[in-house]
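In the form predicted on its own, a lone chain appears below as structure tokens.
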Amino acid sequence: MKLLTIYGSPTPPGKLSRALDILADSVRSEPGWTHERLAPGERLSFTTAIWPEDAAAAVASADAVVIGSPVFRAAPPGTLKLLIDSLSVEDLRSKPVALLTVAAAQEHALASERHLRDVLAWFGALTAPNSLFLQDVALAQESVDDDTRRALGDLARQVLRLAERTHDLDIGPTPLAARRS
């Protein structure tokens, strides 16, 4: 089975790459798991990226997914959206999907995160029940905290443990979107 991660971002990798690679590296010792990572490629400005052509086909051919995202003004980068938009509902559809937001300031913990929920809700996706918030000093130096390692490992598990347990399942009703005319 596949875990796709998601690096939301347009800006080049910081952070929030650091995290996802800590989330990849536990991904590895899982018997029956590999791990891709899809992440924007030109970069037109400080806020926006394009995505390679390829990205949909990615994520739909995933079986679980985690989406990275930094806060930008309280949400999700316009980036991110962008890829959001090009997907089709069912490539998300009752797939797993975990959240990772990392900030500079604690007060943005839910911000980005509510977005993209309710976005994840409108095309029907199984959204982990935890997610995980990470202030950027965490992964600021050298050395990440055992703490830190550990949170994302568990991320990385619970969005595993979902898919395995729901591979193939359609988890009805129908979304809104798919029961458009």
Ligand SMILES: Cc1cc2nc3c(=O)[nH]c(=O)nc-3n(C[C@H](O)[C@H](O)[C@H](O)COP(=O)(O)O)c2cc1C
The other form holds:
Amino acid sequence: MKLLTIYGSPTPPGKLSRALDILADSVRSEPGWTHERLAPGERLSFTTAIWPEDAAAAVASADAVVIGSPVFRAAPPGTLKLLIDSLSVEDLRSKPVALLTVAAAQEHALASERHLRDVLAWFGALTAPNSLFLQDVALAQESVDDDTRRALGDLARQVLRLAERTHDLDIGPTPLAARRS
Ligand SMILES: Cc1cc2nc3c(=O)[nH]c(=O)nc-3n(C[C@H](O)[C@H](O)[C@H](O)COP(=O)(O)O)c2cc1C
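Switching from the form predicted on its own: structure of the form predicted together with the ligand?
Everything in the complex follows now, all chains and molecules, and the chain you saw is the first one.
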């Protein structure tokens, strides 16, 4: 089975990327699981990057997904929304998805998550109940503390266990988006 981690930021790999690397490392000891990273390709500006042509296929072929999002102006970055806008309902429907947010301000702990939960509901994704918020200072250095590492491993394990237990379930009702198309 495959876990896809999404680097949902237009910025060059930094603190969010470090967090996703730690999370991905924890998947190495999980029998039957592989990991793949999806990140934007070409960066058009400081705040905008575009995704590889096969980005939607990478999401579609994943058994579980972790979306890593920074907070930009009290919301997820537009670059992450560009990826989401390119997906079809079937790419995420009934798929376990966990949310990781990294931001500078503690007050913005839910700033990205609350929007992403709405969007994932539209797809009928199986959004994991426990998200993880990390303040960027915790990831500023190469050495990241044990509590943060443990929390990232827990986030990964949550979505892997959800995928193992639900992969053959037919989860209804049909999401509104699929009923309209
Ligand atoms: C354009 C821009 C807008 C940002 N807006 C916010 C914000 O509204 N709230 C916040 O807590 N952090 C904000 N940040 C900080 C990032 O969310 C934070 O540093 C995140 O970890 C990205 O760091 P990274 O690129 O090293 O991964 C902003 C960063 C940028 C570049």
